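We begin with a single chain expressed as structure tokens, specifically the form predicted alone.
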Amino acid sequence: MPYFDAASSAPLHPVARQALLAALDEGWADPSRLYREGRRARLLLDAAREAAAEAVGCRPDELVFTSSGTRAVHDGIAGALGGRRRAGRHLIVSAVEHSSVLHTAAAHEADGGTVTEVPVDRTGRVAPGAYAAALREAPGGVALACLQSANHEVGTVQPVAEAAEECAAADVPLLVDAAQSLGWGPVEGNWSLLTASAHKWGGPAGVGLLAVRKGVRFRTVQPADERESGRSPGFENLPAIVAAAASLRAVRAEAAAEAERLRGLVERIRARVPELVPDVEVVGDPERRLPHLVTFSCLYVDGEALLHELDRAEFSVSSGSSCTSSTLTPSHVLRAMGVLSEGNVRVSLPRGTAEADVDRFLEALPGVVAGVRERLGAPKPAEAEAAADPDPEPELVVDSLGKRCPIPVIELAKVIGEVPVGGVVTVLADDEAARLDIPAWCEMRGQTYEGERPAERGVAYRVRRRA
């Protein structure tokens, strides 16, 4: 069964498996002890730290291992904010950061700090100069700025080097979440702090990296002990750390060739999906992106149903769609980009993905999408045109209150032909996803979105027929 969700967690690399098994025999002792077994464990820990630091591009004494990538983000942001409390209490993040960054920002705000979210364009990328503008316009002293190296949902690569220069000019440290990109290469630019997660590149779960450059003011806010420079308390999971460092070195050695091969497969998906499936939007930057990841959204499709059907067809993919069992709100990344959220599919190819598996996915996808649309009663283009009333009403109201997307959009599509060109359809909806998906539908279908207004219940969205 093809596994196409490496952005969530990559399959364990063979080198990681070998190193993990070897370290279970050799690295079980306490590396802080001076007897033979402890010294052996310390040698393994030091070697792993040197290998990881080389891959990150920092000194070994600047890097500590944490219990996860999320833990590294939480500790990194909290430590930098604590160390620079005298400089100010303002935090700058991009609107598409990983939830671990945004959750930490929310906690900082609840504690009395302030936060600026830097917007992105429709490709998910922050604009050049955006961080400089945010630094200038901050309401108080800025303690820290954060910017991911590449987006986890759409694959867009961020201008980290430029943002780092802007932050350095303002004497503000920049923390980079490199979870998605570190396995493909080092992060460029004069960043100050960096975090990553081993299971994203094929290492074992439960190992994160936190690098803090010398000279960056940092104060650990949680109780500390003598391990990991006092920045990550608790006994080190040495076998997992050894496996994480070994696999990072291995994937880096393979990165150039594998990136070129996977980029070709992703290009095929990006080109073929809109040809094979009508009413699809491929999102993310078409050029400045991770080599293995592509995301697209399908009109008139329930995201949860689509993922289940693809699973039945033996394809493991993920979604940032609003229509999943875990949430009724759109992905914050897709919302910040202003793109379609319904029927969202993220394909992230692991290393070694076979070309035949991608071809099979492209063969199966059109039928799967068509089947989900048929069950939801989505209109076909020809049916929508044939349904036009010969004596159309100038304005219609569609009541979709209590219905989840994509139903409000489907009902809009069914009746748009019943108003004359220049007429208005008002959709009443209380699903948060409609705020994103109705404007996206208008852009895709050549109609005019005139905005929203509060209704007695929910929100009224106005769409003027243009075509």
Contents of the next structure:
Protein chains: 2
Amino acid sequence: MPYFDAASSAPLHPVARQALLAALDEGWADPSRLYREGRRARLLLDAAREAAAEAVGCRPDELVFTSSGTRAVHDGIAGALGGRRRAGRHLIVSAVEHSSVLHTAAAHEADGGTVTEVPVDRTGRVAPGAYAAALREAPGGVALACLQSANHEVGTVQPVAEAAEECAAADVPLLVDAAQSLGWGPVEGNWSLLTASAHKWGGPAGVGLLAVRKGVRFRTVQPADERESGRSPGFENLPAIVAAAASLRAVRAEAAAEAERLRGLVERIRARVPELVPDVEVVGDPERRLPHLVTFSCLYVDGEALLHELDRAEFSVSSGSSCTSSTLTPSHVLRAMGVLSEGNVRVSLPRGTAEADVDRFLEALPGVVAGVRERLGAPKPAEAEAAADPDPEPELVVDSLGKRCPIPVIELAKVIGEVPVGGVVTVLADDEAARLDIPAWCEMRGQTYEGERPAERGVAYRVRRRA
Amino acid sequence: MPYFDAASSAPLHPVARQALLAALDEGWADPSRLYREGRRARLLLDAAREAAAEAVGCRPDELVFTSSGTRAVHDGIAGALGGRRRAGRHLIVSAVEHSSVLHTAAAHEADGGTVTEVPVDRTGRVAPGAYAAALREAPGGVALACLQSANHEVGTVQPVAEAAEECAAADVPLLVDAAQSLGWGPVEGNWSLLTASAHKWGGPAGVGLLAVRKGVRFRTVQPADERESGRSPGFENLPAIVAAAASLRAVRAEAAAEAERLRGLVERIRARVPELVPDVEVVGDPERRLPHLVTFSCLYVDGEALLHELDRAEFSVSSGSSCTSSTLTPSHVLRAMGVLSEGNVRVSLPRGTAEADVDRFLEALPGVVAGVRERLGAPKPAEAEAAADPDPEPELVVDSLGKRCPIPVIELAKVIGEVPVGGVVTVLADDEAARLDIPAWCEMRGQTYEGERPAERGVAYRVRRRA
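Please give the corresponding structure for the form predicted together with another copy of the chain, as opposed to the form predicted alone shown earlier.
Everything in the complex follows now, all chains and molecules, and the chain you saw is the first one.
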């Protein structure tokens, strides 16, 4: 069945599997030992480090293997903050970083540090000059800035080289989380630290990369450990490291051709979905984007139901909708972009995805969305807002308290036609997603969002009918 | 070639290999996703957790998988200290814990905490009542105590159940590092936290265990992460976890019979080595010990040369001698025991070790040791101390400054016969191993060690001839 969630975890690349099997036999011993099994393991480790460093574009002694991309981020940020403690305790991150970056930032704040979140535009992209501005306006000495190479939820590529220049001008190191892009190519620009995760490019789980350029101050916060230059404690996961390095080299060799091919399939989805499914917002930068990833949101749709129905139709995708998150809040990425989060679908194509599978997805999607909408009693396209007979009452209150996304938006859509043009609908809602989705609906529908205020229970969202 | 260093890393168990291969196909997806690949991964993860918890003797929801035994120790100790911050900041460890425990203790001290190291006897064992005494004499509130189940260098089994009782009486949690013993059986007694490492029992690298009993206060110090109850951040290394759990079950099924068999081989080494090689000290508790591990030290031998020659003879062993360590200090375990560290050899037999390989080792060892001794100009057995013609001068100074282990001891042995009984030899040395090995030599040789004092350069060690 078609698996379209490579951005969560890519299936194991055949080269990774092959290398892993070989290294299980050759690389199980302790590479710090002097006997032959140890020396053999050391050779494998050194070769893997050289291959990975070449792909990253750094020196082998600048790169260590960690146990995951998350650990690389945690320990990379903590080490850079520790090494620059004298410079200050301010950290700059973009608002759309991976949760591992934002959680490390939160831990830094809890520990007395300060953090700036650089905003993004509606495509999810950091503006040129935004890092320079954040550096200028920082409340104290800046220890570190972080910017992802490309966004994991909407595929937007960030201006890393520009941000790195802005940081270099202020003598502040830039850490780039390259988890989503490293399989497609090296990160350009003068970054200082870089993190990545092997299972995102088809390597095995259990391996991350942390590169720290010579000259960047770094102080490990972990207890002392002799492995991996003291930057990544614990016995080396050597078979997986060997597989990670081998598969990175392999996917890079195929990257240009496969990126071209997948970009075509993604373009097809980006173009066809809004034609096939009414009331859809395709999100993310239309040009500067990862080749394999596309995200869209469907009005009046419950994300969890949508994922479930797509799974029944044999398509595995993920979603940033609130109902698919354990915290019942929409994805922080969609929130920072200010785009619709309900009925959100992220399609990320693994290497080798068949064109026919994408076409089958495009065939299946309209029926699946329509089915979910029908069960939710969503307004039919062009029905809702065109209700012919407006209530003479120019103001209407919809009580959606206790109702979850997408119900508040559905109820808004159903009544907007009942007030005259210029009239107002106020939606009372206590679901967190409404805060994002009601303004997003207004944007999509050409209605005027007039803001929110606290109500006796929940929040009152005010929408003025414009058309 | 015979690999006798299972205590560093055991070769992959066939069941681990098989399970790993199966899980590469079935368990590469994100277990937190709702689609079928994710659900399948979740089932595998849950089953692995149940199997591991059963082997550990805890509830599945008390156990998380970490990326290594070292990480389990680091994060287990830090979490327990964090959770008991109100109770106090004192930490109790034994002097012979694994370096991961001692390094975490050092980090705790650097952070303002305090630490007691509980001493061991000459067999490497903590005395009954020693933890009770440490708890009584602690300078402040005790947050946590740590005791290994069995020592990784000399095989001595620790009185964990007794220590756990002593801790429970003081309402202090006990963390047991079970890395060396978990494959042989569950840890007895009322422990509170337990750590282990899969590659020690024949599982793959990249998997550790951390069990935290319900009711034990625990506060993760890592940034927030939704995986593994928030106690072990990063994408689950699922294929390796599945392999770890399957192989733990498999080695347990074979444990009783294989322990019996290996215990016989180890007994053979313990008995035969002192018969075959002169001037050897076999260390560790003779009875209460791991079934597969034996350690001995050879006087007048350079550990690195010995390992090298054994490797040439196709035997892979490890050593706690100073010359085999990157810091040029002898193993902290041998130091805490006060036993000879020079020419140290640890033999740890992997499961399935052939009797014939042990016999071949016993055949090869005497010649290898004799060869190393000859090249170092070591005194022949019964030659050195029996020198017929003592110098009339009752005091003699040997300048071994700048000379590395085992040279200072060799030079001492060569001249002791030159002073009359009752006379004194003073050895000037600046090699750290001399501090351990000169007293140990005196103990082995029935000479009187009279202590050390700082010299103009290095340290002066004073030995009085008794025989």
